[in-house]
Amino acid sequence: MAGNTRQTTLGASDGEITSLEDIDWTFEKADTSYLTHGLHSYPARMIPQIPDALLNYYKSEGIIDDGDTVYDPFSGSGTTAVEGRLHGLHAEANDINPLAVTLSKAKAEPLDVSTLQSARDDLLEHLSDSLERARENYEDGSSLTPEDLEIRDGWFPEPQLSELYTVSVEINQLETKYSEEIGRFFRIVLSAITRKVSYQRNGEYKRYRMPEEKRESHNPDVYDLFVTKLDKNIKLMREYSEQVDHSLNTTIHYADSRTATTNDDDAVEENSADIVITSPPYGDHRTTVAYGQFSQDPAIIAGGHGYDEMKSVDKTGLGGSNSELEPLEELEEWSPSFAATMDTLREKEGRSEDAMDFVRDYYEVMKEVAKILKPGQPSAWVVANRTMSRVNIPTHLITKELCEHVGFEYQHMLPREIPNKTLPWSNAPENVPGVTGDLMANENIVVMTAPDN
């Protein structure tokens, strides 16, 4: 199998294991942007080697096999479907972000590289000449403006937001002469460098500006750049396309994975999967990894999503204040950890009623999980601790309890560190300027059995 080929970081000196216990979670140093990996950044990425080493383990005890279909139910960036791919597995997923979407099935469907290095060169044959057209409008005084993409003025340096729209404009083009999957692949170049060309600091997942005396000298290059992202990321498709079954199937569902198996036209099937590795969110996208904001203006300019659509991912997502779901006390009876959690925040006066929201949505996600994953068949979350109201959050122990409570059966609770993700290590919980407080540095995976239904 391809997925077997690759180096892997088990942690047992003979490079194969018996249990889990004997890998180090932590893989430390390790390279996480390894084939489609590295086609993009994402906040808060679960690393490719946990999947990884569990696809590893779970296929050498024969518990899956080539020709299984992995779940994810928070695709983010399509981690787990590119390592299922690996594996010689099917993967399945759901995301509310569309450029989720558009990353997980860019990453995880391989390519053919002739045909992608003949449409690279049919675009860069007159890119150069339409950006150089799209400069001097703008200097004429005729080009694009802002409100014309959707995108919020002061974002952006001219003319260079104007010829970010003209490579768009130009991979409308390209993918009606070649495919949508190519043109697929060329959107996520022209979203990666989108952050760069704007005036978004670097290293930050929400939306801030660079100080106004740097944006005064912030003049990047739009060719350079999607020339360089494009040569590289073409590099790392064909290093993964070699590697993978090109019969293999990634079906990536723009829909809600709290309904995932009732959405109407695009639900996943039920005893589908044979495996479910998932990385939820830590919390509600405001308060922790706001991925809407981090896709936003990508998403508008590469994508072509509006900017309404855009806006409404972090209100949508768990805890999320367009969820249509009711509190739902029970939990508290269900999972004493959460119990105790909501009496500390209730003696605190602090965030109780957005944490039930929370925990009360991602529970909707383990019950429907439950329906997806076949009898008795594994299921790894991956989640942090955080803190809300300076009280901690103890997500390992409410999800183990809140599984068991559907039907699931407990295995293991695999504690990692996290030497480097795109996170904040502290906040300010009570907005108070120079107060703030400890969020995530640490996991758990938690491993459960699906139920036998």
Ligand SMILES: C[S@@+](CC[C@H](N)C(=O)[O-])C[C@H]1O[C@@H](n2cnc3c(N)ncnc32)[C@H](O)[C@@H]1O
Second form
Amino acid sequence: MAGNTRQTTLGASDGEITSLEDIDWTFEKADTSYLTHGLHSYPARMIPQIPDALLNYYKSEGIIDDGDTVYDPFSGSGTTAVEGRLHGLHAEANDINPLAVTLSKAKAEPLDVSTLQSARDDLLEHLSDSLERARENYEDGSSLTPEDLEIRDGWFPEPQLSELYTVSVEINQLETKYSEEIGRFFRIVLSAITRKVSYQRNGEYKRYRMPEEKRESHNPDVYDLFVTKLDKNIKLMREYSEQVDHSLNTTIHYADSRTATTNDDDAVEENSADIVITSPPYGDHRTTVAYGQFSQDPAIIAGGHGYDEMKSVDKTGLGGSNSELEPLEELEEWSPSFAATMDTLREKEGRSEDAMDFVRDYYEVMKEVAKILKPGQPSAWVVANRTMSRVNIPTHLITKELCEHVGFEYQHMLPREIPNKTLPWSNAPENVPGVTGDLMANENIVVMTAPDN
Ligand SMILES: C[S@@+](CC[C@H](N)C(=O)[O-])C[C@H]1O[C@@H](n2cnc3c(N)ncnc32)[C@H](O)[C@@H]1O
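With the form predicted on its own done, generate the form predicted in complex with the named molecule in the same format.
Below, the chain from earlier opens the complete complex, with every other chain and molecule after it.
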């Protein structure tokens, strides 16, 4: 597909698709960065073609309608929320990563582009001078970057770090003058370039530094990177903003989805969603995708978040050490696939406790989703099967069986190959350097309808 116009993935509205099984869910070579999906990267992003196809299908079947609500317990960068808005739906979501919350809001809430353009012009009028001053200050030893900016030493070229900090101060002022939404838009531009400016190796989601000889010649131009990304993002936002209904709501809770309906001051209402579309984490953040690690520097520099707050993200993710839940033996009775997995892990003296911690937490989210989704309405769980201790974990079957135990009714198991996903740790299962393994052969979309409660 040329350019960034929206790609409609199936002809449900033309009457071509009569069943979800007819869709090729692989969407090979599809453009996954159209409209605001292209504003910022995120690890293990769900491709937008999945919610697009599901929403098209369920609308064409009359199961959801304009003005309904889509809920996602694992928002990440907000793919479901953006697609919800593009299909005329309100969106609600949870995430425990503050950067994910910012991205989801920035991508899903349309902005008035003439105001955005004025804010851009305001900022650029003096940004170049401010950066020059930051550079001079750095060179004469009076850098304005605060001592307590909690960035680990040695991860950024220092003059550029002081420039990034200067941009963030300018954005704070812009936010005061315009609005929180405008500020957020600029923050995610700054966040997106932060990785490029750092010594982080390209294409890796975990923290790996480029080799020393490369670091010496790494001299990125912060102003150029920022303005190029800003203008690209404004163009994407303009296209998005023209296509969507500005009166819809997007509510992203910076809160745990294991307790979604009971979180103090930030709860999701029971019986409030007409459809759920989600891609849960593959496993605990420590040994699979470290969302917090990925987000740490951008969130500190561009979002004003603290080091401790960012450090706790990976521990609070499903299966992480912050969970207060006890292991739940009954899960093995309720899910034969989980029982078989646990038996194999125990036989091999593998990581059965980690598997239990993850599934126990995941099960809590299923129970919450059962409360939030209206009876009989569809939920789609896009899951990948990972390996642990070289044992394939059949997450799709575990999802089906435990959802059934909660009272959901099984509808479909839709397999998909992952054509070109960047697997951040594909060469290090169980974190053994140099050992390669087939961590995620494929994904499945598990479709279940909500219990009659
Ligand atoms: C696979 S990603 C979701 C990607 C998203 N669908 C997208 O397209 O960007 C899983 C997300 O779940 C979040 N997460 C993990 N544990 C959570 C919890 N207990 N409550 C809410 N969110 C959680 C992670 O921070 C991560 O952003």
